[in-house]
Every structure is written in C-alpha cells, then in structure tokens.
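In the block that follows, a single chain appears as structure tokens, in the form predicted alone.
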Amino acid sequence: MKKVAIIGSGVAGLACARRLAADPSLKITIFDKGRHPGGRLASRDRDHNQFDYGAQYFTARSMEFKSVVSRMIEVGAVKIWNGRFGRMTSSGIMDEDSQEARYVGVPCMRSLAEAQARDLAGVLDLRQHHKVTEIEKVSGFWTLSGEMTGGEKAAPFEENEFDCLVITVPPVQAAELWRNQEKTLEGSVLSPCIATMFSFDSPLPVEYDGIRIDDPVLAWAARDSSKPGRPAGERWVLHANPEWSQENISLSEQETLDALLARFFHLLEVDAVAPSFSRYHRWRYALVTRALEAQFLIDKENEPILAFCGDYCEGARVEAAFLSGHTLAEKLLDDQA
C-alpha cells in the first residue's frame, strides 16, 4: 500500500486518512465534491446570518475521539457548548440533564474538520470540488474519474494508481460507484432531514438553546446563537422528523420554511414573527436509522485494496464516523506490518 485515495472529506475520511498518515510513506489523496472539508458538519457561514445546518454538536467517548477534541480545544476549533437543554414531549418540555459536554466546532460546525485538515497539511492531498463519478481497476490499480467543479465551468479529472480506495460517501451513493457491494451495503439505511433556519429581530421568548422533541413534524429546535464563537442575533435551526422530511421533500423552499416555522410556534406556545432571514437544505441522507453493526467493511474479493466506512457503519454518531474511519486505517496499516 503506497497510494490511498479516499472519497469523502467527511470525519470519517479525514480520521482514516489522519490514521494512516502515521506511515509517512504513503502518499494520501481525498476528493470531495463540496466546496470545505467537513460532509454533513455543515454550515453557513458567509454573512452574519451563520448556522450549522448539519449536525447540531458532537460528543466524545472513545480514548481516540477524545484526544483529538483536546487537540481541537486547544487551537480553538472546539468548545463546549453550555447551553439549556430540554426534550418536548406531548407532556410538555423538561430538561434534558446529561453529564457529557456537548461540544461544537468553533465559529461553525465544520471547524472541527477544518483544523483537522490543517493538520494535515504537508502529508495529505484535500482536493475540493471533485466529484468522482466513476471508479475502475485499471493495470491493477484504482482509477478514479469524475469532475472538477469549484470553476465557472465543470472539467472532467482522472488520476490513477491508486492500490488502495476508501470509499466515505453515504451507502446509497457508494453502492453507486461500486455495484458488488450493493447487497450490503443496503444493510444500512440513512433517512432523509430537511434543516431550516431563521433568523429574528428580536430574541424569542423561548428558555432553551436546544430541544429534542418528539413531534410528527419536527425532531430538533436549536438557538444556534447560543452556541459559543458566534456572531450576536437571534438566530434558530429546525430539523424535520425523518418521516415528514421524507413525504415533503419535494416541497418548495418557502412552503417548507412556513410549514416548519408554524409548527415550532405552536408546540412552544410563541407568537409567531416574521424571520428577517430563512433559508433550508434538504438532507436526503442525513441520520442513520439503521446500522452496519460493523465499524467498517473491507471488500475481500478485491485486489487492489477497497474499503468502506462512514458513521453507518455503527451508529448516528460524530464519534461514530470518526471511529469507523480511524479503526478502518489502522485494520489497513496492521494488514501491511
């Protein structure tokens, strides 16, 4: 193993690729077709009106995971987040006590991957905005081929040698690009989540930063403004239940965003405001409903090297993806010894 390409800036791609920069004679490459590092650590970052539309803040276990946070703690990626947390039931809310720090990327979500890949710098090569479309053996070898996408116009892309392939993207989208491990890679299943987000005026009268509730309709309300690093205003995330995400997804923007903001209004008893920004994102594969109940999975019947992970693997976690990730490399650095 000379050569690792991995499909997926995700936690997932960069823990496996932070593991196996360990061996300092691989030479290791990630493609993604987003514009920054992180998948669904995601956020929206370029005005005042900021919010972490993907996963809302992570916690940490594991040994592993919790030596990178202290990493990230102490360049500033990370804080804990100290907010008032609560669960809605049709009994009402009531707070939600846990023991574990919650912590988040700090300004946004997606700075927990950034730093990472910071990190790295040096020893691993980030290629945003490249799409991988096809991947085939070649000469005994994995070639990738797909577009670059970051310019005015797309360009197709190819590069090749690769004799070992990490495939991080979402199950549905690898079975795409690798047909023979389809069957299970179906074992899995990520449901869809529409995220909206609003900005107010004015703060609402609401005692919570977070709240989990247990609703048709919506699964998670967050004051994102709370969260440490972030810039003043009023400013709140709503996640769709999985289920209604998945019968309205093809709802437009503006009947989403009424339809979300309505029914927060009325499960919390608030006057309903005018936002003076929304905005949404539809997730069609956003949280694990169903696992692997594998870290990671390694296609026997391939020569060269073809690896999965990705928090499917195991569980809805941030720590998960980034175990599936790091345990995957070190099976793979264990296998060459």
Ligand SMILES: Cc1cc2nc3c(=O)[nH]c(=O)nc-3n(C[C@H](O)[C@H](O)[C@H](O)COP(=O)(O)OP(=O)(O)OC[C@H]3O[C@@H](n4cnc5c(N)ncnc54)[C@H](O)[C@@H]3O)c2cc1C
The other form holds:
Amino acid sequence: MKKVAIIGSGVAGLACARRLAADPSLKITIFDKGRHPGGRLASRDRDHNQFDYGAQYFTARSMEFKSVVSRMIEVGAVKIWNGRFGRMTSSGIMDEDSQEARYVGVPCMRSLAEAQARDLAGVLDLRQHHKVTEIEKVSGFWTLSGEMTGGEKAAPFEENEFDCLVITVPPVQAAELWRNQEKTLEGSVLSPCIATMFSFDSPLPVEYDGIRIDDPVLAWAARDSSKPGRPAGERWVLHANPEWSQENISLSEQETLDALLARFFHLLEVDAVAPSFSRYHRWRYALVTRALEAQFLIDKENEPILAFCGDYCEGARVEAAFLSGHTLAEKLLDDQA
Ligand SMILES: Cc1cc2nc3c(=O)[nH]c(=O)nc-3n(C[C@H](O)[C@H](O)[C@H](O)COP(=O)(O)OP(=O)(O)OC[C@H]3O[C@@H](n4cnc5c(N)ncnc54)[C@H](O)[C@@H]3O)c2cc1C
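Form predicted alone done, so how does the form predicted together with the ligand look?
All chains and molecules follow, beginning with the one already shown.
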C-alpha cells in the first residue's frame, strides 16, 4: 500500500486521511465532487447571510475524537456553542437536560473540515470538484474516472493509479460505484432532510437557540446567529422531519419555505414576520436511521484493497463518521505493518 485514494472529503474521508498520514511513505489523494471539503458539514458563507445547513453541532465522546477537537479548538476552528437548548413536544418546550458540550466549527461548521485539510497540507493531495463516476481495476491498480464539477478547465483525474481505494460517500452512491457490495451497503438507511434558512431584520421573541421538535413537519429549529464567531444578525435554520421531507422533496422552494416558516411561527406562537433572506437545501441522504453496525467495510474479494467507511457504518453523528474513517485507517496501517 503506497498510494491511497479516498473518495469524499467529508468527516470520514478526512479522518481516514489524517490517520493514514502517520505513515509518511503513503501518498494520499482525496477526490470530492464538492467545492469545499466537509460534505454534510455544510455551510453557506458567501455573504452575511451565513448558515450551517447540514450538521448543526457535534459532541465528542471518544478519546480519539476528543483529541482532534482539542487540536481544532487550539487553532481556533472549533468552539463550544453556549446556547439555550430546548425540546418541544405537544405539551410545550422544556430545557434539554444534557450538559454535554455542543461544539461548532468557527466561523462556520465547514471550518472544522477546512482546518483539518490545512493540517494535512503537504501530505494530502486534496482534489475538490472531482466527481468520480467509475472505478475500475487496471493492471493491479485502482483507477478512477469522472468529471470536473464547477466548470473547472483543469484536466481531470491525472496521476491516477492507486494500491488502495477508500469510498466514503453515502451508501446508495457507494453502491452505484461498486455493485458487488450493494447488498451489504443496503443494510444501512439514510433519511432525507429539507433544510431551510431565514434571515430577519430584528430578533425574534424566542428564548431558545436550538430546539428539538416532535412534530409532523418540523424536527429542529436553530438560531444560527447565536453560534460563536458568526456575523451579527438574526438567522434561523429550520429542518423538516424525515417523513415530511420525503413526502415533500419535490415541492418548489417557495412553497417549502412558506410551509416550514409558517409551522415554526405557529408552534412557537410568534407573530409572522417576513424574512429578509431565505433559501432551502434538499438533502436526499441526510441522517442515518439504520446503521450497518460495523465500523467499516473491507471488500475481501479485492486486491488491491477496496474499503468503505462513513457515518452509515455506525450512526447519525459527526463523531460516528470520524470514528469510521479513523478505525479503518488504523486497520489498514496494522495490516501492512
Ligand atoms: C441536515 C443535517 C443535519 C445534521 N445534524 C447533525 C448534528 O447536529 N450533529 C451531528 O453529529 N451530525 C449531524 N448530521 C450528520 C453529519 O453531518 C454526518 O453524520 C457526517 O457529516 C457524515 O460524514 P461522512 O464523511 O460520513 O459523509 P459526507 O459528509 O456525506 O461525505 C461524503 C463526501 O463524498 C462526496 N461525494 C459523494 N459522491 C461523490 C462522488 N461520486 N465523487 C466524489 N465525491 C463524492 C460528497 O461531496 C461529500 O463531501 C447532520 C446531517 C445533515 C444532512
């Protein structure tokens, strides 16, 4: 194992690269179709209407992840979100009792991924805007082909022969790349989530900064502007619940925005106010509702090595994605020792 390719620069792909980088003899390349690293650690930060529209915050329970989070705090890419958190049911809102620290990327969630990529500069060849559409074995190596996204002119997929390939994309997309593992990958399920973003000219009269909601329409509401290191303003992110998201995935943007905002005002008993900015994002594969219950997957029938990792192996959390990538890398390093 000398040259390793990883498809996906989300949490799992970066965790895998970070651990593999302990072996300086390895050349590690990540291909990702997106503009920025981070995957579902996604943020809109083009102007002051800045939002985290994927993962909202994360917790750290394992020693391995705690140590990465400490490093990210040290470089200023992560802080604790000291908001007020509640849970809303049909009987009203109550404060959440969990005292666990809720961490966020600074100045946006994606910063966690960007800081990790910066830490690996010089070791990692990170190729954003590379959408992989096919993988194949040629003369004992993996080769990848695909297309450049984002209108880049550069020649795609150069220097493209690898002794080891790690796929970290969500399972349905992973199965499209490698049909042999379709049955196993189908053991996990990711539900969709429609995320909406709203800016307001003045603060809304809501006492909470993050609210988990048991409701047929909404699952989560967050005052995004209350997170540390964000631009001033009043900005809210609302997530529809998985069932509503599934049923309404084809609704127009305006209809979706109207429906979720109206529901939010109704549930919080707030007078309706027109937002100064609004957007939506439809996640087809957002949250793991059934995990594989394996930390990672290695396709034993393949030489050179083919492996899979991602949150879908362990659960719907940033830390699960990290641990999946990290433990896979440990296994690969052990196997070649
Ligand atoms: C709306 C939402 C809210 C969430 N809230 C929370 C939360 O509050 N707390 C929490 O802990 N977790 C939360 N999560 C879950 C968390 O974001 C994920 O568990 C974690 O980010 C998954 O990381 P990953 O690396 O496994 O996958 P991903 O982040 O999906 O990474 C996969 C990467 O592969 C790339 N890719 C896909 N196909 C290709 C291809 N063909 N070629 C090249 N690249 C490709 C993608 O661009 C992406 O960057 C949330 C997720 C969503 C969507």
